[in-house]
Amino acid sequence: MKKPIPKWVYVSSGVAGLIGLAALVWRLIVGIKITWLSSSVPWGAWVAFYIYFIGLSAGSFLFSTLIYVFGQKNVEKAGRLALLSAVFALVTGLAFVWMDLGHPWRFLNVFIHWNYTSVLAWESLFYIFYIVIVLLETWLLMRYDLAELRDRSTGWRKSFYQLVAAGTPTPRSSEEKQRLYRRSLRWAAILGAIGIPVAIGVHGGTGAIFAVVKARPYWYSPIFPIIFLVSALVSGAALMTFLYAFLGDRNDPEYKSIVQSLATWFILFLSIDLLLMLAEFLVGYYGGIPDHIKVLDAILFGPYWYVFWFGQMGLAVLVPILIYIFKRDSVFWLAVAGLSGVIGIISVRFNLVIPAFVTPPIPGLEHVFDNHPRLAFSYFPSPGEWVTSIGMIAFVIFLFTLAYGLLPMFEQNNEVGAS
């Protein structure tokens, strides 16, 4: 049975979302000058949030493939939640990168003036294929429940379910429904298998956008796309742990074991990510490349040291691991671990973007333009960036809660197994 979302979530996310939309309109009117970006630091909070949400989407989708492609039935009840999260996280990420463009309405140029040698051009194609696959897979898993809701509803809800059911006939019996749903599961497995390389292209391609920038030694590494992918799996598993602990049916006898299984996947991916991070720092320092070491020093001891030590190491690593070790039997604490991971990964994304820019490529260059803030090698998000970012996130959370309330998230999963 689907747990209703508290009204305060609707109200708070709706109000904050309206503020965010107003800030977005303000940004479209006055332009990029509402930010504190500069010629030296052209990418800031919006790009960090862009790669964060793209990773959250890819991670959620890849997590769903563990269920529908690789047969992890013990967490099947979180499958639809993972796909729905993937859709909304992708929309949020694309909204952030669109907002970051100097001329947002020129995004179509990537398709009109196609450049097959551009990583960004191929990445844009992957986005299109990816969202089609995720939406189609979500619809296949929900369509017979949507048809039943269409027949039981009245008024605007009936019209809504008629639209999203897209002519799906209502099963005449529970046996027929089970047979049809198993067929949908087979199609979902096929789409999920096709979607694996596409999802890898979506977030691995995002990492490749950074990895091919030769002028930034910190990014210029073949391991960067791999780091992006593993970090995406961490954030996706963390999100599923939190969401299912928060929204799952507490009366379900499998509820606690599902949350524990989700948390186990989260810690597994987190351990791999931690290993890659240690390798990145050890190789970077041992290699002795001055430009690379400067960026690593900026991350660990620079003006944003607290982002790494409190955000990345604290919230994203230590809190989840300690909770998993000492409070694994508590669903509440596992939910806290998942939420801590989801928030902490934001620090990882900021550390990927900002330190590489605030470190001058030529020693002493930061002193040449001391009198002009738009040329400075320093950055902190402006109030306008914070308002638009928080508001945009709140608005998407509001839309997610509406979709969660309307769509059948768990009903069929409780009736039919994946076999």
Given for the second form:
Amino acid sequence: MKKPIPKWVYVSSGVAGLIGLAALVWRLIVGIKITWLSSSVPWGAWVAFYIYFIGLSAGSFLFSTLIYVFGQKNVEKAGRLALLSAVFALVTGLAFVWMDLGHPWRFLNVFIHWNYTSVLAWESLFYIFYIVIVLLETWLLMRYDLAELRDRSTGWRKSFYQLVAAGTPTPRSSEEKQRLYRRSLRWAAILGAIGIPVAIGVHGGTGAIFAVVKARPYWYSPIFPIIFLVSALVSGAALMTFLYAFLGDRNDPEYKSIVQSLATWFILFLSIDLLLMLAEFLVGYYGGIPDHIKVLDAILFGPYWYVFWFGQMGLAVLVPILIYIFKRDSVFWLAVAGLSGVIGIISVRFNLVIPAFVTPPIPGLEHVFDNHPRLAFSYFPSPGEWVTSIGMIAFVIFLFTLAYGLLPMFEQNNEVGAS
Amino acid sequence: MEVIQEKTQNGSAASEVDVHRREFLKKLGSGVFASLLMPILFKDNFAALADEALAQVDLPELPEPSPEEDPLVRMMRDLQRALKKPLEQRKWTMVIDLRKCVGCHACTVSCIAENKLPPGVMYRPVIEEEVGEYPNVHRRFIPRPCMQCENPPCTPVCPVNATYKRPDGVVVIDYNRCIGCRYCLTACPYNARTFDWGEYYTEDVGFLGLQPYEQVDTMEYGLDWKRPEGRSPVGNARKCHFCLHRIEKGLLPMCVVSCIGRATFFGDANDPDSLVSELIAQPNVMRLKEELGTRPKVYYLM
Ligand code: SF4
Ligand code: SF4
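What does the same protein look like in the form predicted in complex with its partner chain, given that the last one was the form predicted on its own?
What follows is the whole complex; the chain from before opens it.
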């Protein structure tokens, strides 16, 4: 049986989510001046959260293909969780980048006046294509369970299931359901296989938004999109570890081994990510191009050094690896490792975007521009940016818990047999 | 600048506040829908509108050429010659003589006045560098307009084709189309693009409050932008456009006119007789960050 989510999660995320929604409305009315961005640091916390959630989505989705395309049976039970997270994370990422636009209501221009030389324009298409694939795959896997839920429930729940089951016929017997579900799995494998290049396009492409900018040596590197992808896989696997440890069925004899396999994937991806990061720093420092080193210095020793040392190195690397080495037998500690990774990757995302702006592209410009906060080469997210960001994330967690409560997150064959 | 004179002072009776609020909400509601549908319903016409608005009127009359004339007069003559040619045969070019720049920032300020630039928007900062150690110190000054690159890295990244290079080489921004994503700001190697955050220098200045001089419309690209109403260019990327609205009427860019050191030159590099053509043929000419392949149309003399 599915474990119910504790009430306090609903209540706290709901309340914080309402504050977030209010903050979003406030941002739309007052305008983008609620941020502490400047013309020299034009992208900040919202863009960092945007790439964070796109990464979380692509990571979760690619993780689900390990199950549905590459047949990693040992973690199969986390499959739908991964897909649902992919849907919610993508929508969150898009909400962040939408809120970041100077003219949010003009976003349709991206499709009307689509510019084929712009990576950002390509990404908009990828996001649409990707969300269709992920939604379709999720629905295919859930549809027969949804049909059964429809027949079993009453009231508004019935209408809800009627809507999302979209006319799926109820299987007559559990054998038929098995057969139909296997057919769905085949389709999911096909969709998942199509989804892999799309997801790589979604997040590798998001990395390419930055990597093609030759004005910024820190970004302008072929390794940049790859780092995006690998750290997406890290965050996806970390999220799955945490979610499955938190939500999985504890009476299931496989429960512990599933969490452990998830954690192993997480640590594996993390090691590759670490390697890439090492390469990035070593080559950068060896090359010694001033604009490049200044950014690396700012990351390691700048005013926000703790984002790297505590967030990126501590939460995202050291804590999970130490737990994995010493506390692998404890599901609780593995969940902590997952959560620590999920949160730590946020610092990785901040450090991918913002430090690129601290060095003036033209030396000496800082003496003019640092005289006004809207031109300065420094940035810290404003209270408004924090409230909107945290509030929106809370709102998404709230929606996610609602969806989790309503949707058949795990295969329900056994229950069908019993009832 | 007739518009400035036409602009009337707002009376601020208390009863108006309510009306304003209701109007604001109405505007917000319909504005959301309108701006979603606008681009579909109406053909995008910034280029056409700008071309029409910029269409030449009578060019200013100039004195007979003489050997002692001010370079400004010579450049105006160059300008008029260029304007007689079709758009695509002009190549607007700027030359800045660093030996003559005295670091007075007059160009920065006159540009702000000409284009009504708000906080965070600056088209032509003057970079100041200090060389050496006290007492052997030198200062040098480098004005930095938009380079109007021949091969601009800022235009291909725009997701909506809002910024593009005109046939005469000036890189412009269609404020009606720009969604304000600021991708182009990150892509310019010269930090020449800034963003309009919708603020005013005087809005928080004690009892005086928002000053009328900040509430006049900006006339960039020859069009009347109702910025004080919170519309574009608020929320848009903004950059130097070589004062297109001035040069199309036979006037030199504001920074050229206001330069007290006569350090900034402007003209058509396709015209071999123009002053800028002469200057960029000098051996002491250089361009910023040429190695990036941007091919700036702003040259520096050293
Ligand atoms: S200087 Fe910057 S803004 Fe101007 S054309 Fe070149 S890249 Fe674009
Ligand atoms: S800010 Fe405007 S002009 Fe610049 S890339 Fe975005 S949409 Fe294009």
